[in-house]
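Here you get one chain, nothing else, as structure tokens; it is the form predicted alone.
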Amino acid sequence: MPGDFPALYRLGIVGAGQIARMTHQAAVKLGITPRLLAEHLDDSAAQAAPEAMFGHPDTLAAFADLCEVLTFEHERLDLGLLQLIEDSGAVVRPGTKTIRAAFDKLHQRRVLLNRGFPVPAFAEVRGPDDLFDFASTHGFPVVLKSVRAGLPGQRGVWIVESANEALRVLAEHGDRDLMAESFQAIVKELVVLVARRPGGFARSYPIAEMTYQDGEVREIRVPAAVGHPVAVQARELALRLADEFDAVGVLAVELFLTTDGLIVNELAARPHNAGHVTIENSPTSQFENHVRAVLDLPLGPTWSNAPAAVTINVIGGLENIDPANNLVDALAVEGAQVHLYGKIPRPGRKLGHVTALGDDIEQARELARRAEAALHGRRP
């Protein structure tokens, strides 16, 4: 029972999606049974955690009383309430300083700019005048972003090519806090994952490259196809950011490699989509190292187990095929590892992922694509 563990191991996870599910699995491997705060019975992690508690996020204070250490799978939090919980003496990891930087993109940009980190030009958008003032300086297209994370599946980024497009987005989403950024000529989208303990000891994973399809992350490839100088610079940048925000747990640093160099795109103060590949490709997955870090336990090694690794996300299509019905065919693809999240299929919903290791990226991708196609009932 959770109560039989030392106080250090009474871990609470706020959220019960697939990130919490895989974090829970990693903790159980270590003999630690976290408590989960879920919102719905069919949440991905709640299906795999009989000790899950159910309640609105506003019940966070009561949940925190049952835990010695509190961590999170998302940034959709009441920062004021979280600050009160932290001020009351609860151990919150990552802390509100880190979470605010991930939660509030405008605040994040201002801090990064003041500390000399490379960021695109940006401005708060309170109405059309702010947007057009920004566009008059930086031109169209302009990237419009929601300042705070929305609900799962809720769009938060729009690339507007003209004043009319911009006005349409403002009219449809004027109830959300928005910001504008200058459009970047992106060569690659990279992610560096850093696992950091209280006190500052940190380890980083090999740099991952993300590719997109229809606005969704489609593939994660490790190692990213960048030169050694860029890889070193990205790693050093991520470690500096983890120190700057006093991160504890996994901090995911999303970077744009542009024609002018590296630019910080976003931060996520939790395990990240790009880190699913670490389950098979690293001696210690991002999920296990997140658990170790927030409990102030020794971090595990983060190197790659193979020359190349590819993860492909399994996304629900219009036909609403349940990939679980095709699991036999996917498992017949030897060398591909299948992870399904127990979700009801819906178009655009992430239902799982497939990872394959190989001697090179093409070999790993071919295996992963075959298994992913089998889950959808089609040939690759």
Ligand code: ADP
Second form
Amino acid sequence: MPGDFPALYRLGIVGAGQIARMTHQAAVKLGITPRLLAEHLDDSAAQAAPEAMFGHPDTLAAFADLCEVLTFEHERLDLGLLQLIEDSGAVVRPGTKTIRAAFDKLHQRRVLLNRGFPVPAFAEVRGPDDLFDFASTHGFPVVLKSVRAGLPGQRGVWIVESANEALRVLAEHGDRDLMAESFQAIVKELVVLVARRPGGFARSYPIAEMTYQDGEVREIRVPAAVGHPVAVQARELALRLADEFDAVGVLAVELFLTTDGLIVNELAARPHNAGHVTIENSPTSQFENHVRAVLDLPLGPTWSNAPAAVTINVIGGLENIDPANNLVDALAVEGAQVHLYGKIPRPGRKLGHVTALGDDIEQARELARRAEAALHGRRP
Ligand code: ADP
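Right, the form predicted alone is done, so what does the form predicted together with the named molecule look like?
So here's everything in the complex, that chain up top.
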């Protein structure tokens, strides 16, 4: 019956932003219509999913009852509640153990250090004394971080150069749980995506390189410009991390390539912004493999379809132009793949992305840039 929630593979997605929107699209391709737990009517995925339910993440237990398998587009969850739901027999994928590792950076750092994974020096910061102790051993700059993954657009990292600056940040954000980390000389910021089924079968994607502008990820490039040994090591590291945290679905592993080698930066227990490129660049996108993995279905191949691929994020500018109004011009850039998320434009808000494949990074980037410029109403 139209509108009924199909019994086969009753998948529920908690969250309804752009990640859920693209995960939903990938599931629909397989004949599976997930139910979403959205917070607002105009959430990006809720617009595209008539089965969306609206509620606060606290309504998780009621939502879980409707689903055979529960998955997530973000980690901002009540972990105690999630653990109770999981303990009551609900199929939660990834499980609370994996989500905790992504949500709580201090816990994650402690586990990784214990297991011998490469992480920066770190310490919990309960007040100025902890911070000054840390700085006296490791020196400034010190990287202060909010322990818990924040809301999108909420700042959670401060690179402080001096004791005075540190005191200012503590005065302003001391109500949050904070940690300190030693400053890393970053050569490149890399992301490895792993899709992993219950039971441990896993595949990793070719490494992506992220470039930043004004603190926001601007471009994703695949393959990352790193040598073969680093690429092998990064993929192997990501697969070991996925095993360590019993990941199911996509685990995104953010790495720093530093002058001293690879360091684990962050984990995301879900499809990742750097993985949008896989929609066109891989036989199976990260979203489809996430759906397959959480439903314990065979994973698809993850290799690259082209020698090079570039994704450019479409970020709202100060002029507040709606990229949807410039779709005609962007689609005239043949070969560029335009994705818009149906969001109301706001400066700094991620409204969509453009991906292009090419024979090399420059060629792919040029194409993606032209379409992105067109969306902003600019001549490239
Ligand atoms: P977020 O949750 O905001 O993505 P991250 O931990 O990824 O937080 O940090 C955001 C950015 O801050 C990183 O992409 C990197 O550029 C910089 N950064 C984070 N940690 C360090 C560090 N230890 N040393 C140097 N730069 C860092």
